[in-house]
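Presented as structure tokens, the chain that follows is alone, the form predicted on its own.
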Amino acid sequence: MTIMRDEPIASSLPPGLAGWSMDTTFDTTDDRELGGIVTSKPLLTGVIEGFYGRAWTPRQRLEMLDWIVGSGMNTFVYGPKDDIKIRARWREIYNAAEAAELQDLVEAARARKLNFMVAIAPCLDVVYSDASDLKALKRRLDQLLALGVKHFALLFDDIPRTMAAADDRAFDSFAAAQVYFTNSAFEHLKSQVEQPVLLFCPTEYCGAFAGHDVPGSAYLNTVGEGLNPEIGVFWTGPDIVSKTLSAEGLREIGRVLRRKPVIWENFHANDYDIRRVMAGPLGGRKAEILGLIDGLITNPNNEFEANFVPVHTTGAFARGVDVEGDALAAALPIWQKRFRLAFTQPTKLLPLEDVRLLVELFYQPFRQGPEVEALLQTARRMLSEAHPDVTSATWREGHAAITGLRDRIRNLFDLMTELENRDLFYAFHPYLWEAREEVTHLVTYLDWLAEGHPEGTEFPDRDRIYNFYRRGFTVAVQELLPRDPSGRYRHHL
């Protein structure tokens, strides 16, 4: 499954994550629980490019390569839901310059000595029963296979469970009908080339769309049972966007599956939240569960540039790295140096702790960074009574120092507005902005507390609302069902 690399390109490493073995394996005596299917193989580490949204360009494909390589990762997927010919059009082989195209990508991949993989998702509209449907999908895989492709996806992922009448005729289930076609073409590709690799995205890709009761679940089990042992699978943890990865967790879906899931990483994904950009390092995973998976691929930000430290720290924790501390301590001074000011020096770059505060504004989709958290919830306690003693050496010390964070993320904010990489400044942008003008907002209210403002007055004025308050359609549909802490909706008469 893995292309072994000779020697490691070392300049690509930062200290600390150094090191890496492109054929490291993690072998466990939980083999023996996954319906007797021994899994002792290369772990597939690496990332796909499968959100919603906006591609990357094909230089940016090529700057992953570089990046997957320096996190001591293997592979590459090529799955934009952009590409209407993976999702929307899957029947349609690509034309001349498309081929070519990708045909670049495919020899750079080898050229790094990465594993390069292909999705195709045919499920919105596939009738699997149907045989000239079977027949566009091989065409699909011999024209990957002529470009140089081993390595393949098939995704029936966010689909309807719901067939054509002649499929409901032909099979005695939904996920008996995607096994048969996954099956189906599997065989096609070992009748084509040596070797060739196929993972499958289920349906039911999560804990919460097997109803939180995996086990109990009538579509994993038949996927387990009936997909072809050599057939990876997918599985995102959970969630859609999982919290933690427990072991306990990997092992119940892995006798389910009767094979070792691959982790499909959404924890860095932002697709399905415009306003939010995921820049921190990987967590709520515990080494322990290496040896309880076959693979770890993660699906970043769609923002090219914001995925530097989560495919590094990923890479880390794929080794077994300590990715909060070492890891993310050795990837910043690495990525800073995309941080080059523009009409100075050529040395000149965005100073380190600025880099790290900017890690620590997007940090991960569960919490904010140590310190901005710190902040956050002297913030919170400050403002925890409706009258607070402004004049307490506890308050105005919290106030000097919310203060001092806005006045930091000021700075960075101009600060960004001048590098020379571009793609980089606006990476970060809209989400910078929106921080800078709220954490404003904070310090002016608690300026206007500190003043002793007159009776009966109100912030903002009048003649300043608009300037402070979110407004527009969206706005609108929320606040007609405010959530509560928890994210549950409420409404009030």
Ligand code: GDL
Contents of the next structure:
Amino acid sequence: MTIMRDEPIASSLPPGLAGWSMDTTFDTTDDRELGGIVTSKPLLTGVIEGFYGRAWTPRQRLEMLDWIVGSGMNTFVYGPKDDIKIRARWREIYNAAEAAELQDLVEAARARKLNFMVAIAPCLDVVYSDASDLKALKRRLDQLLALGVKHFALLFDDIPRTMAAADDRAFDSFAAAQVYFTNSAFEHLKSQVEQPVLLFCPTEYCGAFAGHDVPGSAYLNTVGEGLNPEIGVFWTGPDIVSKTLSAEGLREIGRVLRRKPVIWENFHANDYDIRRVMAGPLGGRKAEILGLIDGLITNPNNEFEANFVPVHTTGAFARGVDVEGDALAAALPIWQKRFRLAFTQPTKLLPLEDVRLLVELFYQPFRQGPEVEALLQTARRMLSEAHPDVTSATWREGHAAITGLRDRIRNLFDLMTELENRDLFYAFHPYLWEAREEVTHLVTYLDWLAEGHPEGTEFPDRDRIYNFYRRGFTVAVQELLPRDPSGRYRHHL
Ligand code: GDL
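For comparison with the form predicted on its own, produce the structure of the form predicted together with this ligand.
What follows is the entire complex, opening with the chain shown before.
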């Protein structure tokens, strides 16, 4: 969908989103335990295109702005690792075509009253003490300021902690070098524009990178002490992809940083595991954390179309709504409108229960959807003995239930091939293919068990190449370091 610049916003929203309430000024409660830390800022909420891999298209970004508005959030951060001028070529300004593309986004965001933030990641080869590098950064900022950008992020994620020899001489530490560089950028922004916003992504952006000792991290303490208090700091939680974000953990990082963190939410990211997509609701976070953060910005799936429920439920969470219940239930029928089946007159949509099944199958990083998980549990029980009593009512019921799941997945797979929206189709196709293959294989096995094969006969494994899509170089390397059920490495297993 191309949005005309002077088109009124309400009419440019996708059907179903236009009437949604937009609450971008959601106020977080002051948290006294942080003592003395600025708390009155409105929560910065939204989406960061901040993953590795193929970036979204300009059209998808415009659509994402609508999703952000529709889910009551207020910010889009442009930061694809795939934009070479964000990271490897950070010193180079955008050419005319690239600048025009960004300008479109600036205007589209402005028309929707959204904050539009641009990331620059000078971290790979910057020499922090080199005046010409600071000049290069200012030139980049100036170009973006001229395009109307007022919100910026400086990213120092995923880099080695080594500095140029000149920096080792010039600064007490790696953190001090980054603090100097970032503070200087902020001073420059303040001299050019009123109320600029700058976020800093530290190299230690999660507890794991601070050796699981946040208060003891010299790096984070230096950032907390030295970084201009008006600059926000990104934090992903205890891990890069955090199962939970606890109030206690957020108080701890808040104390060290001397400000509340802005959460860079990787819960729905999938760039680190190409076999998965996270299409379910946000989870593992309780509303009590809202008073302990200055922002919640989600970095979701590479597949744009898989992100409707993630974005919607993240927005709902930021407004204090129960995500896995109310927000998910509200999002599904709206998302369903994108699942138009081609060649149907009048238009037919993928049935709601199939949209729900899609979400159940590709739910969250740490669990499947509840219904699918219950069925997997049934299958685990059925296969927990070498010679199960396949004539028992429980076993037969389980067999029927798993067969039913297979049939639903096959049906979903077939219907998805008819989607008019091919991006949506391809967003799930590889994952759905695997799901169908595996569950079909499982049912074939259960059928074979149920047939009561004669003692000593083997399941005809040659009918299917053994685990065919889990082969290749990566798996061969991974198999060198097997892990036991508790996750510990046992190379001799
Ligand atoms: C990261 C990267 C991010 C990536 C994510 C998930 C941060 C701050 N940086 O390490 O670009 O998408 O993990 O793989 O999260």
